[in-house]
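This document starts with one chain, in the form predicted on its own, laid out as structure tokens.
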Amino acid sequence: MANNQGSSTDGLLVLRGIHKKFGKVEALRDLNLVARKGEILAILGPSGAGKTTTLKIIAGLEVPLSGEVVFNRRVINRLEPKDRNMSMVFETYALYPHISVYDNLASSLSALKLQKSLIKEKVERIAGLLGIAAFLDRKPANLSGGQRQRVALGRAMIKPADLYLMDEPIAHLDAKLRHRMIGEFKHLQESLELSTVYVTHDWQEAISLGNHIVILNKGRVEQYGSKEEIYEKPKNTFIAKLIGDPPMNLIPGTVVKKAGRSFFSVDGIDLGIPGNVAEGSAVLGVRPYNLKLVSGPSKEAVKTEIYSFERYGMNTVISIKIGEGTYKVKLDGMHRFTIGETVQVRFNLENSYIFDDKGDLITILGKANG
């Protein structure tokens, strides 16, 4: 299995060398992934990655041109949506507009035919895990936007599944409700002990909510791991520039040795990196908290120009400019700066790291790497 992923044996569902198309485009490219019993495995990328196309065929609305869908150590590609045992929950609220919340969430345990009694504990208790157990006599249509997301999530969680597909669920709510969700759900999740694949283009979403995230890029995986590999250890500058808020600087420049010691020369400036590193063109990755303002002289800083500032929360991010580029720094703390006002910067290069001119990461600076 491609990635590390890991095999057939040790994964719940395995798709391996799937390939689809839609016409003439390519949608999945030899894709290989495994979601493993009672974890979230989070699929992050941007629009058109092929994110839902995954997880439509992994639920069997699609059906992969070639590849093999293993659920449950079964092959399942020709088997009927109806009859995998999956939950699916839509970016889209779909519910039943005509009758009330409860019995929205009951619906698939009342097409099971099970007992009242035992509907009426499930609902109870799932309507109770996400705070809409006031709400359950009311119809959809007099509900916040948040409140029908969490009867939307409900409603497919309460569905006994052995594996639960979410498709961008929260993607719709404001910042504070889908914070307020993220958490809801990994409680719930966990209580459950529910096996989850989980589709978001937000990277936070899926460090959030994710045990293993699996990153696609135009159909193709770019790289799975933990949520502490990913962010940590990232494959290539495509990566680097999803992962962090703000994400990495990336500063395309050139690797030179001079005296026995390796620098990273961008627009006449020399940085003295850790480690010895081959000479030749490269990019280097430093996260904005790598860079520091310092006052008065100094060998080790950059002298550049603040090109904006703005604030992040009690802090203050500002850009600044080197050579053609413009860079990203965070401070701590709230600061004013004037747009052009000479400022020095110290770059911190320990866990930085060093990618070469196609992107690929050579090397993570000041650490051995194997």
Contents of the next structure:
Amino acid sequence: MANNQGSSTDGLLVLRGIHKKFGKVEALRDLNLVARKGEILAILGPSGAGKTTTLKIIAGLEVPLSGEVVFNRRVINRLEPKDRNMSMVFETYALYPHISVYDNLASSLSALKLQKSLIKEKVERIAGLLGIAAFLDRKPANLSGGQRQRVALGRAMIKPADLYLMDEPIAHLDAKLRHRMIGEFKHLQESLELSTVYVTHDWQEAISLGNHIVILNKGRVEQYGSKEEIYEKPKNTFIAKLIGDPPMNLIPGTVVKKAGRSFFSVDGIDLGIPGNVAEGSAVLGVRPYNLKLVSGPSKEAVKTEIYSFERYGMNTVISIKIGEGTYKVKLDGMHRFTIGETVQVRFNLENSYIFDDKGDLITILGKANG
Ligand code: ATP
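Next, give the form predicted in complex with adenosine-5'-triphosphate, keeping in mind that what was shown is the form predicted on its own.
All chains and molecules follow, beginning with the one already shown.
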């Protein structure tokens, strides 16, 4: 297995060379990943990337065409789901409709023959953490979608298991509750050291929760790494576009050398770049907060027009046009502009990125090349 996808010796769960097809659809192609004990591995990717299929293969609900699922150092491809000691919650959560929320939560523990008082304690604790304590007597039909989702999450988490599998478990909650749940979930996961594989299409959720992140695209791993690696060293423009709010600006142009200095040339504008980069067509990746507005004459700044602007909480994001492209500038504080207004934008290219014309990372500017 490639080193950058984690060492297979330190994993609680290791997927090795997994292929999966549904008819002609190649859902997973040579998938390798490692989930470590006590950590959250976040699987991030757009719709159709193969996230749910990966989780189902881990759970034993789908069988891979080839490859190995190794759990606790044992190949478990043929092990029945019920014998895997995993607990799962899927986006299409199924609760028992005819029993109360309390009994839905307690049902996960019934097989363990625990004392009633201990079950009560565990149910009340998880219900408190998930904010569903007030609904314990209700039937699932009398809950909102978000409340039902929290009950499903509680039911999965209350059950003792070696691995927790979560497929978009909080996707239906409103933003405020989602935020709270991320905090509660992280608290619970860290205090109980629950090993978790967590599927999401939301990069913020992946970064907030994942100790490690695997990014899937069309059934392949685009990158595996810690959250810092994924954010600071995206392997390609696919990942650069996926992470960040707003995501990184990706500006196609050419690296040229003039008088021994490298410049990134776009639409007749030459931007000085730190370090030495090979000449040729390339894509400059620059985060919106590394573009600044400047007033007064400046040789370094690019003159352009405001295309649009919007408020981002207490910040302002403006769109500017350079050549054919529209790019984002993130400013601290709330500002007003007029569409079409002329502004000067200075590019801070330290810690910006040069990708080749296929989208693979060549170098991070201002850092040692390579
Ligand atoms: P989403 O975020 O939309 O849930 P995902 O990343 O979880 O997407 P999967 O559900 O794993 O993606 O699907 C991966 C690919 O496999 C998709 O092209 C999907 O249409 C296909 N697929 C998944 N399950 C089946 C199935 N049972 N029969 C046929 N095709 C399937």
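Treat the numbers as computed from the prediction; the structure is a model and nothing was measured. By rigid core we mean the largest C-alpha set that fits within 1.5 Å across both forms. Positions refer to the first chain, counted from 1.
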Check your understanding: Does residue 275 move its CA by 2 angstroms or more between these two forms when the core is aligned?
Key -> no
Review point. 2 Å or more on the CA of residue 74 between these two forms, with the rigid core superposed, yes or no?
Key: no
